[in-house]
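Take a look at this single chain in structure tokens; it is the form predicted on its own.
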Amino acid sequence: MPLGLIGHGLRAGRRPRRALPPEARLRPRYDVAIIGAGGHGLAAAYYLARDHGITDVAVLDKGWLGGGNTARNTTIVRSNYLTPEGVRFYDESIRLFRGLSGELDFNILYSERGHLTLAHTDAALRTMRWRAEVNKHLGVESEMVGLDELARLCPPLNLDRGARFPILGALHHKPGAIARHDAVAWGYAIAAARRGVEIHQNTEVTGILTEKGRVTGVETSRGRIACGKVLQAVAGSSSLLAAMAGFRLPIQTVPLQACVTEPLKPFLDPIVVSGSLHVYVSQSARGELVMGGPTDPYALYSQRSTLEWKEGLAAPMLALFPFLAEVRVLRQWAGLADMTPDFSPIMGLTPVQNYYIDAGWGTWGFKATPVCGKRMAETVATGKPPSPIAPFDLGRFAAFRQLGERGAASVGH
């Protein structure tokens, strides 16, 4: 293999294969327009083409492919949620993630590590037991573990009873994993493009065209497009797009910051989370510690980083792993989290006919990428939300059918 690669590299006239075809001219009409070329929008385009034979699709993005929240998340995949609806939904996503590299013929670097949610109080222990029972009842591998088992699963963790934030136990979710976020986006994009889907970057949607309560097209920075159906998948900009279409969303958009350290020798296999301390950490394949904390305490459409957030993250991180005191932070960034009142997403139909929504993900959009793409594609193709996403409809707020997932949040909000 190495000799073959050398020969390939030295071969005269060698031209690398394009990952995506050259960007096509934006046509005046498509069957479906998808607003947002992040993981969710690209996955929906792929499944529309693969499962439903709908290939006359334009994916539109004001920036670049996978350049929004897909590029700014911390790549954790899990299904240890609190509500039966949430557990079933995210468990389907894990099953799709496991086979995604083979299906897309693109390595997404999916790595199952196990996910530990720490409990520091008796109240937190009760919540972990509750989650474990809900998970096990639905066939998801989660269990409460004590300090002895926790020491075996994560030896570097500070389990000193005299620590500033003593640990009493943890919820161990064995299928917890990480994946490469940009690989997921590019894998879906390439697979969708091979089936005829067009991806148009630097194409901002500036208006939604409707007639008699039905969507008829979109206005873009490159001209008007007529289309029979529109799917909105724009994360932090969800409320802005919905307003263009003429309806309001129960969403507050807040910055969510994260950072990575300099690379270290591998020492942290599981993903470690403390909802009480508002921190989570995993170690990437390159050795970097990927760390996150709470959302900012106020609504803001800004992706700036703050020293205050980094200082607030450092104290609890050092309480869990004191030996990290001299480790340097290399990069810090922020995404835009679209938070709903019940900490659950909004998927499915809207008051505008043939205008579909994929929003309200807050801090768990990446882990839902495959299942949301697959099920939203089914919704667009059939006009009817399938059972896995039916509970997450927009109408639940008016009908007081909220799905309370705050107890399963990895960080405080």
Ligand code: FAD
Contents of the next structure:
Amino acid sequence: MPLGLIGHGLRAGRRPRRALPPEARLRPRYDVAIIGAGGHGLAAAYYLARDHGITDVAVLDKGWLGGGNTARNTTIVRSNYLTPEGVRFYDESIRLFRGLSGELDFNILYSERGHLTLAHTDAALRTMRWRAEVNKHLGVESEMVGLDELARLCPPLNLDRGARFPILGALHHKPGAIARHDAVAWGYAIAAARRGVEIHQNTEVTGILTEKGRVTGVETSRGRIACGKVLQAVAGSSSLLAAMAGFRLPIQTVPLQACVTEPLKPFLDPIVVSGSLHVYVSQSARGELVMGGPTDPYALYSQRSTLEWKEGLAAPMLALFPFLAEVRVLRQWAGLADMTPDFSPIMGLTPVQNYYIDAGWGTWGFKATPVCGKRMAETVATGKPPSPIAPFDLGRFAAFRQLGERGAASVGH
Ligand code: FAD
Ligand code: PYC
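Starting from the form predicted on its own, produce the coordinates for the form predicted together with this ligand.
Now the full complex is given, and it begins with the chain already shown.
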């Protein structure tokens, strides 16, 4: 096997395909403009080209490729949701994630670790049993585990019954995984560009052009672009773009912070989440502990880090893993979470014809990157949202068809 691998690497004619082609000249017209070169926009561009042969596509970003929430998230992938619609949707994403390194010829370091959601109260146990039952019914591997099994799955966890927040049990979701977020963005970008998609960085969309209720183009910091169809995939800026297009979204935008410690020898295999204590942690391939907590408690467009947040994280984290007391935090940052009232995304059509939306990704959108890209590409190509995403339409809020996923959010936001 190692010899085969070396032979493959040295084979004549094999060219490394890791680089993005040089940026093309921005043209005055495209069939499709995608606003946002995060994982979602880039994945949609890739599947538009691969599955629908639509390659006259410009992906426009005000900053750099993958520099928004895609670069700022803690990379947790799971499908242990509460609603059947949510479970099916995220499960399809996991299936796509599993084959993504091969599909894109780009190693996204996808690593299935198992995902543990700890219960500290009877109410939490009840919600987890509910999730386990819905998951199992739909063929997703999730089950309740007691303290003995928890000790086996995660030996460093403090299971002391006399602890300040004793653990009563957990929801164990075997397919829970982490991946390299920037590799996901770059993998999709290069694969899309190879098929003819143009990616234009430093190109801010400043206005949406419409005529008789139909989109006709976008105004950008580099001039006007005419286009037949537009997909907005701007995560934390969704309400701002929707306002430019002339409609409102039921979204509140709040900062979400995270941090990493110095690298440690591998000791933590599963991803550990405590919804009640509002903290979660996983250990990256580099050995860093990637840690997160609740959203900031007020709506704000700011990506600063705060000491209060770090202090709020440290106490419960040390209750779970007391021996981390001397470990140093290396970096802390924030992204912007577009929170919907039901903690589910908004995907599909909008009041503006040919203007499509991929939004409401709050704290949960990284895991949806492949499935959302694939299904939004289908929506843009056919003008009709396919059945897996149809329930996530914008119209559900007015029609009382909310998809309540608050109980399956990672931490109590
Ligand atoms: P982004 O990556 O934000 O891309 C949107 C792009 O749009 C940006 O590059 C931005 O520059 C661009 N843009 C905005 N406005 C304009 C404009 N006017 N013109 C042109 N371009 C524009 N999700 C999970 O599933 N698991 C997790 O563990 C997880 N952890 C998280 C931790 C943190 C700290 C944060 C902040 C989020 C986390 N999330 C997680 C959520 C996840 O990061 C997002 O939902 C996801 O990255 C959204 O991807 P995107 O491609 O839609 O958006
Ligand atoms: O959706 O699993 C998740 C998650 C973890 C941290 C932020 N979001």
